[in-house]
Each structure stands twice: as structure tokens, then as C-alpha cells.
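So this first bit is one chain, no partners, the form predicted alone, shown in C-alpha cells.
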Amino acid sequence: MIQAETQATTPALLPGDAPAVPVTLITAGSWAAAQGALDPAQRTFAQATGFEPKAGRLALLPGPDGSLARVLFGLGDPEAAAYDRLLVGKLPGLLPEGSFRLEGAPEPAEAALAWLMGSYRFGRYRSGGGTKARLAAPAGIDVAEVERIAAAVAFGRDLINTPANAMGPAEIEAAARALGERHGASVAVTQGDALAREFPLIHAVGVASPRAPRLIDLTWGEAAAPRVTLVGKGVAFDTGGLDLKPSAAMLLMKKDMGGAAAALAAAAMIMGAGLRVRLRVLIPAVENAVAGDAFRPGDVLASRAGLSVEIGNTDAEGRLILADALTLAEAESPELLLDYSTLTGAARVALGPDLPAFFTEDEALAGSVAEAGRRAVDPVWRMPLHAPYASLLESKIADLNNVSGGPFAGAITAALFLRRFAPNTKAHGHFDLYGWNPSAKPGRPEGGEVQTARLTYALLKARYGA
């Protein structure tokens, strides 16, 4: 079983009276203040190394006795498109060991939440190794907050890292029962024969292998709040099934379940923020492994939704869990309705890694999405929904093939597929991400992401507030 919350991979922050070594945070344009504020040897110091205010440029100052008296950290230019607003993050990894604090910092609670989430580091299987920077609370934000974000993002970094072996559908049903007692949430968990009956998609992914497969319902909030609604993909691991993938595919699948794990992570965040919602957490929990008894390529499957889907490919199994997770959640027509899913290829193929794919015929709802987005350094590029690509997935025995059979609009045809399953919710999103940072960069160490979950909450933040 895994703790719900990590606290031990991202520290807190020290009071904002602790004693700790200044760090001064300069741009190309407060360098010339900042070289005038240092005292003459300081200068020189600087100077002699070459320090510049560049992105990522570090200066380690000595004081009188040799002691590291002041830290320089250039932050570049803060009106150049590629400018990193989470630059910060990079210090825990650079700064020995000792307790900081910034000076200069443009947003304070923004630079603090990406010192804490720089100093991530996934321990469960190796000892030490953990920053040992630690950084005094900058003035005037607020602590819990801050901190709390952090925790639940090392929360659902933690779920994306173990490895299968550890992280199967009930170790993640832990995770989120755990979270709900943690917050006050009641789980309600199907599987077994009532999830055969009543989730015949998520049934048939999860039945080949031993781990069984289950649908986790995690519900908060008093009933009369908004309704909001947040499907996770719960994969812990893809073979691809009897369409099996290739063994350099299958070495990144313990990450199949971040749909889930971001999902979780929003939901830590608004539950310990206090939204004014009626929170629900779907995730159909599965692993799609190779057995006798595992789904085939040409199966026709029945669905919770009445919709017969016909299978052309048994590696498409996300879409499949989703789909009936999404039929449940329409059915108490929430307010807003998201699903998050490491769901295709095809994404990151037109996006990169570091860009979820977003999609929504709502165009109010797309709106705050990539304000939110913004806001939260979390950003997505929305995609269309272009309707007439929907002809992809006919079937000819069937209601609806599960993939196209095509080269073609791959995201595209996996979120009209998803959006057959809850035609009625006008505000729907559906979020195609990664889920992993394929190498490290400020505030986001290598490793699983839970990309769109920041968003999320800054999204539901804004609309309902504590």
C-alpha cells in the first residue's frame, strides 16, 4: 500500500524569520541595482566569474570570512516568449546544502511553489539522494496554499513513479481511499461480477490479468454545490493486450495510469483548498495485460451507455474505460465534466511532451481553460473536434469501431470517440497529456507530471472559490 499524501519528497518551508543566505533574483534590466547594492568585494567577486543575469546563471558570494554570504540567480528576460516562470525551481538543485531566501522575486508565491516542486525527488527505492536546500517563506503569500499545491503535485508524482509492480489497481484504489479519508470523501469502489454487469468496457480491458480490475468513485462536498466531475484513466500498466507493444514501448507504461494520478492530484488540491463544489473522482482502474481470457482484436463489446464498440485495435483500451466511466458521470449532469488520459500518440506527436492536448465544443469553457492554464505556468494548446473526422470510427457490425484504422487525427478521433459517451454535457473537457517529463527542467525533475492538475485547480478556484 502507498501513503496518500508524500510529504518527505518535497520539504516545507522554513518561517519567513529563519535565518538563511539571501538570494537575489535579476533580470537583465535590475542587474546594474543589483551590482550597486553589493558590497565591493561581492562586486569583484562577480565580476571575476563571469556572472551574468542569463536564464540559470548562478553566483555563490563569500562574505568576510569566507562564508557564502549572498546567492546571484539570473532569471533572464521576463518579455521574452521563452521565459520560464518557473526558473526558480532550478536552485534546489544547485544550492548546497543551507537555508535561503529570495530577494527580487516577480511573483513570490509562484517562485515558492517552484522552489518546493524542484525539490521533488521520487525516494522510495533509493536512499539520500533529496535536496538539502531549504528556502524561508517569502513575505505576504500564503504558506498553506503553496504548500499545499506542492505536496499533492509530489502526490501524483509519487503514483506515476512506482513502478507496476508496486502501483496495480489496488494500490491505486489505496492512494485515493487514503486521499478521501485524509479530506472527509466517501469511496465507493465496483468490481467483480457487478463491475462485469454494470461497466462491461472497463471489465473486458482489466480481465486478463490477475490484478483485478475496478471502478474507484471518490465523492465530496455537500450535495447542493456545484456538481464537477473529474474521469481519470487508471491504466497501471499496457501490454497493448493481444495487439502487444513492441518492448521498447511497454518501458514508460507504469505511467499509464497519469490520467488518474493528475485527477487525484486536482482533487487533493481543491479538497484541502475548501472549494465551494460537489466534488467526484471517476477512475476506472485497470491493467490491460495478455491472457486467454483477454479481449481480441474483432471482439464487439456492449457498453454502460447501450453502445456496441466494435474492436479494431486491443492497444486503444483507454478510450474503453473511459467511455463507461464518462457514461456514469453524465448521468447526475454535472456542472463541468474533465477527463485526463495519456490516451495517444498522436498528441504528442503534434504537441511535444510538455503540452497536453485539449479539446471542448465549449467555447466559454475553452476560454478559462487556457486562462487558467496561463495563470498556473500548467498550459495546454486546445485541438478541434472536427466532427466529420466522427466517420473514421464507423463500424460495419458494430455501433462504433474503438480507433479509426488510419494514420490519421489519431487525438482527434480519440476525443470524438470519448465524446459518443456523454453527448450531453455541454461543458466537457478532455485533456491528452504525457504525463512524464522526459528530462528534468525548473520546478519539473525527470519523472512522471501530473500536467493539467495545477490547471484544474486554478480553473475551479477561479469559478467557485474557498
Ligand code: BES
Given for the second form:
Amino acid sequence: MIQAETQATTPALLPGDAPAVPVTLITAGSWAAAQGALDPAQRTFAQATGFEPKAGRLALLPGPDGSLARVLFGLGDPEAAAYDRLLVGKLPGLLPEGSFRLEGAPEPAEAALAWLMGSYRFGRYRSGGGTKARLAAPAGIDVAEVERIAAAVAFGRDLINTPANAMGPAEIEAAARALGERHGASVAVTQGDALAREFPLIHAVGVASPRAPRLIDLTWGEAAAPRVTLVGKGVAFDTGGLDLKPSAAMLLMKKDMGGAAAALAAAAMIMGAGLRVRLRVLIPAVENAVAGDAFRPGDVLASRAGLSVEIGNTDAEGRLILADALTLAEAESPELLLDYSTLTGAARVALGPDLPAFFTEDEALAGSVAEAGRRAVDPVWRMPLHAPYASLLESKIADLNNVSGGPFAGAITAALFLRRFAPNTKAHGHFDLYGWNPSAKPGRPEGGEVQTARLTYALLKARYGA
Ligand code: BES
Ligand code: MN
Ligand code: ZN
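Please move on to the form predicted together with the named molecule, as the form predicted alone is already shown.
Now the full complex is given, and it begins with the chain already shown.
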């Protein structure tokens, strides 16, 4: 089934008082007492079928008439270092169709969000694969907030999961416009001759594709509110360009707009919550393709900032398009500037797929980002902007090269390259993320993932929330 557009079912909780089968969440410490509270037949059934309160273990308990009367779900030890705070997100994939409510959740809002995040399936091309278990809203949580965050996550995941043939620069623009319209934002787009003139790097990277490159510029909120700008890498597909990727490295490159998806998902949360900011989202949207007019290794390109850039490798395209967007961002001196990108394979080698790399020179920002990541269960790890490595980007004929040419410190040199284009913004954070769950984890189905969007929202909510 091919739908014209992605139509994810909006993640929603059932009313708190909806009739629902109880799911008792059981920790190593609470199991003895929980057993005592079960009716005797259910206790016997749980014991006979070998239930243990280990993380992720499940028991479906029948009532006297054989219907599903209660569920036991093991949390393991919530104090353990490896405890997964999104564990409840495993339940929608395990439970049958029906309505459920949680008992004993250590963090009910977090559990409800994990449930909704775990209910997501990418359904654009195939019907019937969705999860069927619904959750009644736990008492005392902000239902609208949880649903808003889950909807933004689903929106971003859909953008990433949608293959590049259906998610080119124009479709990324359409998604940004639709989002902006829902929240009363204004969206301006630069393309064609104006793009070539004003954003030469974005133009050069995207010109080889018949699907025109563009810069998407969304603004929202009161003009006088603190300025927060999010910049997201929107490479609809990364072939590598003339420095063509081998097939195995190209296979997943529909996700090379994962930074744009993260920025847009964060924007959906921020606008939906009405945070007191003047939000700006900049998305350079291109396809890094191969054609006669493609930019070449050895070319020297102008940038919006005026710096000349020698192309050491056409596959280092993300930093080029981000550079021009960062120059525009910096021009209005935002109070906070954050950029998001699936920028380097090196970041994945260092930290693996689940832990985006974070770079900043601003110690206060580093602290609040780490804290927000913990709060939102959206972790990142800080890496150094080691200034002496900037010399690795020197060019003999231009102001700088887009790659270092050597095998070392690939994520750091990419981050240092970006800093050259926002040199005066102190509160500048750079996220180098993978944008993909290689295998399913609780609350994180296999496929596209909007890493750092929930972190961003938590960070801004702490600063600018009501
Ligand atoms: N989009 C890729 C980076 C990437 C690859 C992210 C795989 C996640 C998974 C980026 O445009 C790229 O190709 N980077 C090159 C840079 C190199 C040519 C300096 C890389 O990392 O190999
Ligand atoms: Mn590339
Ligand atoms: Zn790329």
C-alpha cells in the first residue's frame, strides 16, 4: 500500500478512568509484597510459569473465567546503573489488543511517554503492523505534554523512516511548512539563483540533484523573546557525491536528514508547549547526488561567511551546508544556537549509535545539556573542541579544507570546521548523532530515531518554561 503521505496515528492515552487491565510493575524489591497481594490462583500461575521480577519479564494472569485479568511486568532494579528508564516502552510490543493501566510506576509520566514511544510503528507502506495495546493515562500526569512529546517523536521518526524517493528537499520543506502552519510560525525558503548567491555552499552541495536544494527558515514566537536557533542537517540522501560511498555505506543514507528531523521534532515540542522563546529553525535541505554539475574534489567554493573552502572530499557535505546556515544564524546573535546532524561516521565509532556526541566551548551550556539529557532520558556525551586540531583543516590554496585528510579525530575536526562559521556565538552546541536505532530497545523501535529532540525540549523548558 502506497500512501500519498505519512499518516502516523497520533499517539494518545485513554482517559484515566477507562476500564483497563492492571499491569503491575514489579521490582526486585517489591516482588515479595506483590505476590502476597495477588489472588491465590494468580500467584500459583505466576510461580508455575516461572515469572521473575527481572527487567522486561512478563506474566499474563487469567481471571476465573479465563479472561486476561492482570499483567505482571518486571522492572529489575531501578537503582542499578544499567536500569532502562524507558523499559515500560517494551509493553506495547508484548501485550495483546486491549486497554491497560500501570500500577507501581516509579515515574508515571516517563512511563506513559515510554509506552507511547514504544507504540510507534512506521506504517506508510504496510498496514496492520501497528501495536494494539492502549494505555489509560496514569493519575496526576500532564497528559497533553506527554502526548505532545510522543507525537513530535513520531513526526520526526516518520521523516527519517520515509525513504529518500518520497522525502527529498521539497518534502522536507513541506513538512516544515505543515508544522509551521499548525503553530502559527512563518516559513521562508530560499532556492534557485537566490540560493546560489546567498548560500553558495548549500547550492554547490545540492546542485547535482534534480530535486533543488534550498534553505528553509522557520520563525515562531514573540520578536522580543530570547532568541533560540536550531540548525538541522537536511541531506535527503547522501550518495557521497563524486567521492561515492560504497553500497554498504550508502544503504541507510535516507537518514542523513536525521538532524533536520531532530530540530523539527524539538520545534514541535517547543511550539506546542508555548515556551517563551523566539524560535528559529534553519534547515539546509539538499540531496548529495552525482551528475555532471556536481561539485568536485579539489574545487574551491565560496561560503556565505566569505571564507574559501577547498573540497578535500565531497562526502563531507554536511558541514558545508551547515556552515552557510550557521553564518546566517549567527548574524542575529541568538542567545542559544544548537545544531543537529548525522555528521560523521567517526562519532559512531567513538560512542556507538545510542549516544550522540555533543560539542561546546560553553561550560555552562555543557552542564545544562548533560542535565537535560539525563532528565529527558535522551543522553549525549561531550567531546572536546580541541583547538590545536584546527590545523588539520588547513588548505594550501584556500582559507580551509572541508576535511583533514588523515584518519584521526574525524568528529572533532568536523565540529571545529563548524565553529569557524559561528565564531562569535558563545552558547553554541553541536550534536553529531546517528538518527537510527539499529535494533529495537524499549520505547525505541528499530529504525529512525530523533535523538536529542527531547533533550532540547527539556533544556529549553527549564530555561524558558512558564
Ligand atoms: N552522513 C555522513 C556521516 C554518517 C555516516 C553518519 C554513517 C552516520 C552514519 C557524512 O556526510 C559523511 O559521509 N561523513 C564522512 C566524512 C569524511 C568524508 C571526512 C565520514 O564520516 O566518513
Ligand atoms: Mn557524506
Ligand atoms: Zn552526510
